[in-house]
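In C-alpha cells, the next block holds one chain alone, the form predicted on its own.
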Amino acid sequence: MDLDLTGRVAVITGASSGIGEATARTLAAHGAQVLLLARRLDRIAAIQQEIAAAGGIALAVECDVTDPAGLNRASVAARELGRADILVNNAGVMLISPFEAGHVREWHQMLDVNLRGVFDTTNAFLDALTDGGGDIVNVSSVAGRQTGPGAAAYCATKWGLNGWSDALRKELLHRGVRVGLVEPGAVATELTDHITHDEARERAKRELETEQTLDPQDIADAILFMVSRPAHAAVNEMLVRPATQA
C-alpha cells in the first residue's frame, strides 16, 4: 500500500499534543512537509526540531484558530513550504458539564473552537487547497453520532461539524478537494484535563482509566490512510473506537 506523501504540504491545527502531534509526526515520517499550528509555541517548536532531527521538514507557527488574523498569517507562512494541499482540522475542546450547570462561557468557547475555528481555518487555506486539489480532514468525535447526558453542548458542536463536513464535501467535489471526517472514540489525550465541572471531569477521567482507550497514533494512522489514497478514491468518513467501546 502506497502511503508516500512526498511533495505534499500538510497543515495541522492543535499540533502541540495528542492527535495533532501524532498526526504531524506521522505525516512528516511519510514525506509530507508539515505546518504545525497551536497556541503553545514552545511545544510545537520542540516538535519541529524533533521532526527535523529525524530528517523531516516542519514549520511551527503560533496560532489560535479563533483568531482570523492569526490564521491569515499562518496561511502566508505556509507558503515557505509550498502549496498547502492537506489540512487537518484537529484543534478542539471538550468542556463537558450538565446543561443546567449553566457554563455559558464554555458553551461559547466550544462553539468558537470546534465550529467557528474550523470554518475560519478552512477559509484561510481554501484558495491553496482548490488551486490544484488536496484533502481536508476534520477531526470530530463519536459524540457527533451519539449523545449522552452532561455533554449536550459538546455533542452539538460535533454533530454540527459532521453536517458541515458532508455539505462541504459536496461543494468541493469538482474542485479536486476531498473532505474527510474522522470520528474518534475514547482516546488518551489532554481533553479531559480542561473540564472545569468537578463531577464531569472525574467521571471522564475514571472512564479513561477503567476502559480501553485508543492511542493518538491510532487516529494519526487513520488520517494518513485517508489522505494517501489515490486521486480517484475518497474515504469520506472513518469511525475509530476502542474494540471494547459500546
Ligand code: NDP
Given for the second form:
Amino acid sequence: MDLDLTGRVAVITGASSGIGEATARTLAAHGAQVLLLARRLDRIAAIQQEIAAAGGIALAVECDVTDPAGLNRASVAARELGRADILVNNAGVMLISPFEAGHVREWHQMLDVNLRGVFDTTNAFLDALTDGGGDIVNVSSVAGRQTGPGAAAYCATKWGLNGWSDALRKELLHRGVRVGLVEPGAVATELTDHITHDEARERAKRELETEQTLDPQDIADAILFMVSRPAHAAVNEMLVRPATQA
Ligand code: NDP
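Return the form predicted together with this ligand of this protein as a structure block, the form predicted on its own having already been given.
After this comes the whole thing, all chains and molecules, with the earlier chain placed first.
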C-alpha cells in the first residue's frame, strides 16, 4: 500500500497537541511538507524543529482559527511551501457541561472553534485546494453520531460538522477535492483538561483513566490512509473507536 505524500503540502489546525500533533508528525514522516497551526506558538515551533531534525519540512504559524488575521497569515505562509493540497480541520474544544449550568460563553466558543473556525479555515485555503485538487479532512467525533447528557452543545457542533462536511463533499467532488470525515472515539489527549465544569471534567477524566482509549497515533494513521488513497478512491468517513467502546 502506497502511503507516500512526497510533494504534497498539508495544513493542520490544532497541531500543538494530541491528534493534530500526531497527524503533523505522521504526514511529515511520509513526505508531506506540513504547515502547523495553533495558538501555542512555542509548542508548534518545537514540533517544527523536531520534524526538521528528522529530515522533514515544516512551518509553524500562530493561528487562532477564529481570527481572520491569523488565517490570512497562515494562507500566506502556506504559499512559501507551495500549493496547500491537504487541509486537516482538527482544532477543537470540548467544554462539556450540563446545559442547565448555562455556560453560554463556552457554547459560543465551541461553535466558534468547532464550526465557524472550520468554515473559515476551509474558506482561507479553498482556492489553493480547488486549484489542482486535494483533500480536506474534518476531525469530528463519535459525538457527531450519538449524543450524551451533558454534551449537548459539543454534540451540536460535531453533528453540524458532519452535515456541513458531507454537503461540501458533494460540492467539491467535481473539483478534484475529496472531503473526508474522521470520527474518533475516546482518545487520550489533553482535550478534557480544559473542561471547567468540575463534575463533567472529573467524569470525563475518570472515563479516560478507567476505559480503554485510543492513542492520537491511531487517528493520525486513519488520516494518513485517507489522504494517501489513489485519486479515484475517496474514503468519505472513518469512525474509529477503542475496541471496547460501546
Ligand atoms: P487537544 O486538546 O490535544 O487538541 C486540541 C487542539 O485544538 C490543540 O492543538 C489546540 O491548540 C487547538 N485549538 C483549540 N482552540 C483553538 C483555536 N481557537 N484556534 C486554533 N487552534 C485551537 O485535543 P484532541 O487532540 O483530542 O482534539 C483534536 C480534535 O479531535 C478536536 O476537534 C476534538 O473535538 C476531536 N476529538 C477528540 C476526541 C478525544 O477523545 N480526544 C474524541 C473525538 C473527537 P492551541 O491551544 O495551541 O491553540
